[in-house]
Every structure is written in C-alpha cells, then in structure tokens.
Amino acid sequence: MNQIATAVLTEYTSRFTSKPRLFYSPGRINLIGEHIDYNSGYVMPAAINKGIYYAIAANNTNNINFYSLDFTEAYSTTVNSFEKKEGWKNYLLSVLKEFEMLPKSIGGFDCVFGGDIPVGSGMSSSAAVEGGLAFAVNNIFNLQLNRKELALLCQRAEHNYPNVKCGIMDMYASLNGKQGNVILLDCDKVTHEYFPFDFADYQIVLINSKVQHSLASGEYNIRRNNCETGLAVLKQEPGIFTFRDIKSVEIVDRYKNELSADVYNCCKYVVEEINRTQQAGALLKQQNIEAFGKLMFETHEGLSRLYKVSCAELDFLTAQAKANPNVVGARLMGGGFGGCTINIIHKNFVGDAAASIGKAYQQQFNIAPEVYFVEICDGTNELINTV
C-alpha cells in the first residue's frame, strides 16, 4: 500500500475505535485550455498519480472529527454547524455545508486525511481535498449523488467559504479521471469525452517554479469579471451568448474600443484558447504530437502577454524548455503567478532535459525547483484498506 496512505490509516487507528473505509482523490493536470472553464469552453485535464488519501468512518453521533496529517491539526465541528472558518477548514465545511443545502442528511463521522500534491503548485489540491470528502460523504451515507453532480457540488463548496469563483475543470477532471486518457471537456453542457495519451516515447513532466500562489487573492476573480465584462460588451454581435459562440478574435476587435485593455486581453485571450483546445482534439485523433506541443507553447503567450497570469520565473521556465529539442510543449499550468510548468518531453532524454532545464532556473533565481514524473491515473475512487 502507498506510503501515504498507510500513514492516514496509522494516523486514523491511534484516534479512533472504528474501521474506516479508504479513498483516494487525485489531483490534476490540464495540457491546454486555462482559464475557459468558467468561459464555457473546452478544456483538457486528466487526473493524474498525486492526491489525497481519505480515511472515514460514520461514527453514530452528530460529531463531525477531521485531523489533517498534512497540517498536524485537528478540528471538530456538529452535523448541520457548518460556519466559516479559516485555512483547509473551509473547503471541507463548505462541501458539507452543500450537502446540507440539498438538502442531503449525513450524520457525524471521523476522518484522518493527507496527501502528496504541493501546496500552490497547480496540481488543484483544492479540488482533490473537496471531491475526495464529496465522494466519501456521498458513499459512507449513501446519498447517490453521481460524479457529475459531485462535481459541479464541490465547484459550489469552492465559489462559497474559500471565495474562489473557479470553473468545473478540476473538480471534474478529479472525479472523472480514466488511466492512460485525458478528458476533452465540454464547460457549458458539463459533458466529456476521453482521448487516449497513449504516446510511448513521450513522458509529461511538471516542473514547480516554488513560487507560491494564492488564487483566493482575487487576481483569479479579477480575471473572471473582466471576462464577464467583456462577454457582456461581445452580446451585441448578434447570435453571440458566450465565448464559445465567438469563432474569430476579429469580432472582439470590433468592439476593442468599447472595451478596457485589460477585458480586451482577456477575451481575445479566450477565444483563441477555446480554438486551440478544439484543434488539440483533432490533433490527438491525429497522434500529432508535435503540432499539440506548438498549441502548448501558444497557450502560454496568451497567458503570460494577454491573460497576465504569469510571472519572470514561469516565463524562463517555458522559455528554458522551447529552446530544448526534446521538449515537444510547455506551459505554465494552473491559476497562474507561480506553481508548475507543464512538459511533454522525449522519454529518452527525459532527465537530462529535466536537469538542464532545472539547473539554468536555480542559476537565474536561485531556486532549486522540484520535478514531478507524472501519470495519467483514474479519478476519485474506494481503496482497499489492508490496515
């Protein structure tokens, strides 16, 4: 069993008397399409072999018991007294706190839970912390909620306590998750299909600026109203209701002078990001590899000189990685302002790129960056517990 989630049934056992069921919930990547989530566009994550471990039982009484082992800290709360507070707290009081407003009846319970996505990294350890407890709760309680109506709970938990106003993507992208595939996912239906990202020769790699960032600042919620700003402004185009609705940048330039610079950047930004993660498709039926890295580079020009969501040290990360021959794409991913770069290298020289390029970061910032081989791994799940 993973060392991780052994530690959470340790931790677990040494607290409580009853056997508690195991689950896993995974963090994400996205190859392309960020920031449209919540644009109505497509997007491309896959769920991958980082997460959180849940161990969790019913305890027959209204007490709520959370330890985290990541934080070394307990809380306890009561069935229905789910208030605001503050930290990792209020992501799980928030996803309770939406099973109450179902309304869905669930009784108290214990549980130990901890995990190996970096804080701030990109990886959406917000989401995996949220849908790993929605997917336990629903189970242990037996509240037949579907994983498309957990995640589109957790998308609410996230908008509510933590006040960030995110889109479905890493929710979704957690609880949907399917080995060996990415997810081509359709933000406005709130539907999906799987792709297979079955290229052998090739390895995804995650590099992490350790940079930190916090999309509950508000530049992540500055980013999503000036969306709404300018989409309001773009309603004028007839037969136009959202960004998906807008195939060419030529109808914002249209309305440019009736638009902010910062909402204009911000729209053109997403239209020509929902283009590039319709063309990614096509690409990936194609096996062109090479064509989907070139959109990856694309993405993070638009993100670092439109959507202004990048910093100096993601830019010399992607920069470092364009310049390297077997490195076919990178990007920053995620929120932005820090966090990881996305790679797709050649498995061949997979680590000697990882090392070059993480060698040129620690002489231009002083900062040794931490690498992460990653794998496209299913969604939220039932472990076995052999503790």
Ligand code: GLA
Given for the second form:
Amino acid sequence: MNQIATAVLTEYTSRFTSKPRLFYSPGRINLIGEHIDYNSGYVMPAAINKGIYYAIAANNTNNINFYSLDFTEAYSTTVNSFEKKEGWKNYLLSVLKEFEMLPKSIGGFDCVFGGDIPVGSGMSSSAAVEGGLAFAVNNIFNLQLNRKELALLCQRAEHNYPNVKCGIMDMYASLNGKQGNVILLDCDKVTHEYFPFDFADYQIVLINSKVQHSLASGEYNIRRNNCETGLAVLKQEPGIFTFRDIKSVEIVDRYKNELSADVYNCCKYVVEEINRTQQAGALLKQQNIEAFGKLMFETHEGLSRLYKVSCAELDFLTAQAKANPNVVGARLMGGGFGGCTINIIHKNFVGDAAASIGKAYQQQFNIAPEVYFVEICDGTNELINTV
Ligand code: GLA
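Switching conditions: you have the form predicted alone, so give me the form predicted together with ligand GLA.
Full complex below, order starting with the chain above.
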C-alpha cells in the first residue's frame, strides 16, 4: 500500500477505535480550456496520481472528529452545527453544510486525511479534499448521490465558506476521472465524454514554480465578475445567451466602447479559448499532438496578456518550454498567479528537457522548481473496506 495511505490508516488507528474505510480522491490536470468552465465552455481535464486519502468511519454519535495529517491538526464539531472557520477546515465544513441542506441526514464520524497534492499548485487540492469527503460521507451514510450530484455539491461548498466562485471542472474531474483518458467536459450541460490520451511518445510533466497562488485572494472572483459584466453587454446582440454563442471576437469588438479595458480583454480571451478548446478536441481525436501543443502555447499567451492571471515565473517557465524543441506544448495550469505549468514533452528527451527548464528557472528566480511526471488515473474511489 502507498506510504500516505499507510500513514493515514496508522494515524486513524492511534486515535480512534472503529475500523475505517479508505477512500482516495485525486488532483487533476487540465490540458486545455482554462477559466472557461464558469463561462459555458468545454474543458479537458483528467484525474492524476496525486491525491488525498481519507480513512473514515461512522461513530454512532453526533460528534465529527477530523485529523489532518498534513497540517498535524485536529478539529472536532457536532452534527448540524457547522459554521465558517479558517483554512483547511472551511473546505470540509462547507461540504458538510451542503449535506445538511439536503433532505438526507448524516451522523457523526471519525476521519483522518492526508495527501501529496502541493497546496496552491494548480492541481486542485481543494477539490480533491472536498470531493473525497463528499464521496466518503455519501458512502458511509449510504446517501446515494451520484458523482455529478456530488460534484455540484462540492462546487456549491467551495462557493460558500471558502468563497471562491469556482466552476465545475475541478471537482467533476476528480470525481469522474478514468485511467488513460481525458475528460471532455461540457460545462454548460455538465456532461462529459472520455477520450484516450494515448501518445506513447509523449509524457505530461508538471513544473511547479513554487510560487503559491490562492484563489481565495479575490482575483479569481474578479475575473468571474468581469466575464459576467461583459456578457450582460454582449447579450444585446441577437442570439447571444452565453459565451458559447459568441463564435467570433468580432462580436466582442462591436461592443468594445461599452466595455472597460479589463472586461473587454476577459471577454476576448474567453471567446478565443472556447474556440481553441473545440479545435483541440478535434486535434486530439486526430492524434495531432503538435498542433494541439501549439494551442496550449496560445492559451498561455491569452491567460497572460488578456486574462492577466499569469506571473513572471509562469511566463518564464512557458517561454523556456517553448524554446525547447522537445516540448510540444506548455502553459500555466489552473487558476493562475503561480502553481504549475503543464508541459507535453517527447518521452525520449523528457528528463533532459525538464532538467534544463528547471535549471534556467532556478538561475533566474533562485527557486528550485518541482517536477512531476503525471499519470492519468481513475477518479475518486474506495480503496479498501476494512469493516
Ligand atoms: C480553478 C477553479 C476552476 C477553474 C480553474 C481555471 O481551478 O477551481 O473551476 O475555473 O481555476 O480554469
């Protein structure tokens, strides 16, 4: 068994007497389609081999006892007395609050959790934490919510106590991942199709700038507001109801005088990114990884210059990748302002390419980046049932 899973179970046994069930909830990557999950776009995420483990069991009381292995901190509360707290607790309590609002009841439980998704890395540790707890609670109390319902519940939860008005991508991808497949998620209908990511010659590599981002800092919600403000204006155009209906930037240009510069730039980016994602889906099906990679570089340009969610460190990592002939595509991944770039690198040269990008980065910023060779895995699941 994986080291973290063993540590979580050992900690559980030292604190509680019941026999826990063990669940795994992965982080996610996103190949393309950034900041358009809350703008009626399509996105292309996948669950990965980094995640959060939950050891958990009902305790037949009204007490809920958490222990976070990563923060080495315990927290206890009681059923139906959830309120906003600080830090990691909010992600859990907000999920429980959502369960409380359903016509289904949960009881007390004991829970130890821990994982290996670096916080603020853009791999969505928050969605993995929320989705893992939601999935586990759904199982131990036999509440019968399906994965889509759980993803929507987690999205509402993240909007509430953590106050990040996120889209559906992260929790949906974490809950619905499938080994070897990317998820083409229609964020309007909240439906998906899988398609295989089987490029034997290429490796997905994440390079962590180690610059921390916090979506809770408010910049994320500002981008979302800009898009809503812009769409309200663009809806004057006949036949436009969502960003998906805007097929070309010319329509955004038509209303330029009615939009502030920030709002105009956000809208332009969103329209271009929705187009790119549609092209990207076709290219993946044709196995055209080179053309796909070019779109990733374009996405980065848009995120940096128009959407303005990049930073010097991510721009540098992407520029280094672009200059390397063995990297077919790279860009910042996730909310932005720090965290990882996602890179598609030829397998024969992957070690050298990642090392040379990392070395240049260290020289420039005096920060040693972390490099992760990512595998695409199944979504949230129960690993063992020790009951
Ligand atoms: C964060 C959010 C997602 C999505 C991405 C950007 O990860 O949680 O909903 O908007 O940023 O694509």
